[in-house]
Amino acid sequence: MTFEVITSSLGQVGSTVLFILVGTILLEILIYLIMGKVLKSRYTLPAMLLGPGIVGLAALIVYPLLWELNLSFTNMSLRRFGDKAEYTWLVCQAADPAAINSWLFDCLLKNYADVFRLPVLKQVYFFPVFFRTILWTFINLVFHLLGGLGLAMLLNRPMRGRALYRTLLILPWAIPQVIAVLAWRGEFNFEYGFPNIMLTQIGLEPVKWLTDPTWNFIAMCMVNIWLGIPFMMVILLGGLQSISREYYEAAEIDGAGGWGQFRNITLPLLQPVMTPAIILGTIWTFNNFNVPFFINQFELETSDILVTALFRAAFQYNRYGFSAAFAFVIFIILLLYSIFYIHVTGTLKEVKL
């Protein structure tokens, strides 16, 4: 890195910050003139406070989503990039009518239909990858929840060195994820990896962690479980510490045992904290890219989950229109799951003992 590169980078960052600052000031002046001077609205101040945030969300979230939605209806690829791309229903107009069975699925929603009827990778179709992603999410979430809850309950009691234990347990979460995953991948080396050395020392055969489909999936789960437990532990520990000791003292007076206190006090009062954590954990695990991508060093299609398959479809096979539709399918799946889970668990409602 040279001095010119540093000054150039600082100049680009500075100009961007200046552009945002000037834009915000102009926006505030515009809102003030329209709502305060022209319309005489009493909501001028709230509008001025919310205005920059709304514009920022529209620019960073709404516009990219609309652009990707538009892309999902085109046949854009590396060969038909930019102006060469066409909407799929326009392509149908030049196609043989005998080859079109349904205008809806063969023309208008062609990319969305192709997600389910064509391989999303070279050989693998959508549903095997989808079911593998569900299995991957379920295994990881169960271990995250059980491991995090167990450690949180251990740390939520008086003990020596509790701060040290918390620091050590949070360490996997604090390490940059890519660095941690690459370190783990080195440990899964067939000849020099620590697990295989240990297996060999006790007389067992070494495992093909990176080349065997089953063991590669297990290796992915092991790494992600190791990475995810600290987050769940921190969230649940905060929830446990918010529960008053008076509930447990009253339960002890009534003769409730440890399991009864856990079932009737801890779990209900922990639910408002646990439910958002589970939803976040599900979405993050479902969309986890770093662990499956880097552990799957040899690009085994039998180890890919939806988000890594989406990445390969977009940036290795250059199917941009198809990938945009693929991304929206994943988005809809997660949206439906979140709505269903919130509805079933009744999260954020008042807890009743």
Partner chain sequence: MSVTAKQTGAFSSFFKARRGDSPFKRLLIHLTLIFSSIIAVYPVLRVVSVSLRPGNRLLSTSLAIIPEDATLDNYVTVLLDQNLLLWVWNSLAITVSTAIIGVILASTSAYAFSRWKFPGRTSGLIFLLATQMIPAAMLMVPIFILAVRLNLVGTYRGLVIAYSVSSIPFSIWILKGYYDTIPLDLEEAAMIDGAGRLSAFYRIILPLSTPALAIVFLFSFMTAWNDYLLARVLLANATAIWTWPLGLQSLQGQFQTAWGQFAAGSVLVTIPVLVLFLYSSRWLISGLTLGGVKG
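Given the form predicted alone above, what does the protein look like in the form predicted in complex with the partner chain?
No partners, no molecules, just the chain.
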């Protein structure tokens, strides 16, 4: 950490920002000239407002996605990753003709077929990992929702110390995730971690959190539940506070009990807040990388979920073409889930698209 380091990094970062700014200005002028002067479009101003964002998203999301799609039809791996990048489309010229049963699945879609018929890492196949991911998502979401809703309802009543409780309960969300997860991993040490110390103090056997596959999975879930409850709690608390007290007063006059009020007032009125939170929560949990990747210190394949398996396939085994196909399979699963969920619950209908 010297003066030179500071100036050189400032120079690099500054020049990059400057580069982006100059690019933006040129882009704005270009849009103004083409749409405003030549086409005389009434959408010139929105196009100018959107232009830089679109270019950024196109360059860093759309283009890599298309690139990845192309990659998923190729045989690229570390061996073929050189200056020349001699990878080709999988069109079966080199393959053994005897081994080809179907042109579609053995040539064109070979990588996609391999996702389902070969181990995605060294030993595990796609479907066990997929079902583990569903189990992981389901367990986490259920606990996030129950814990978040329970705490939000307790915090939604007038009482002493509410602000203090809220602050303390938000804490896991406020800690940088990498730190929280790495600290938890340290605490899963067999001898010196606090979960095992507590277990032995109440007379139970210590647990092999990091080496036993089942306990490793449970450890992952514990950490992620701990991390995720505050977000749900905060979102649901916001939703609860927007429900007018009058509904409850009216229900009480009609003689509705607590459970009836909860079912007929709280849940339906919480729905607009809960549905997006559930969709987002599912996607975030399904795609959660840090927790399963770090807690699984010894890289047990039996604890991997889809996204960590994807990362390992790409960057530890360097099977780029294969992992691109793998990535698209995961993406399509999530897309189908979201479309299904949105369709069933009818959300986004009221959202002014």
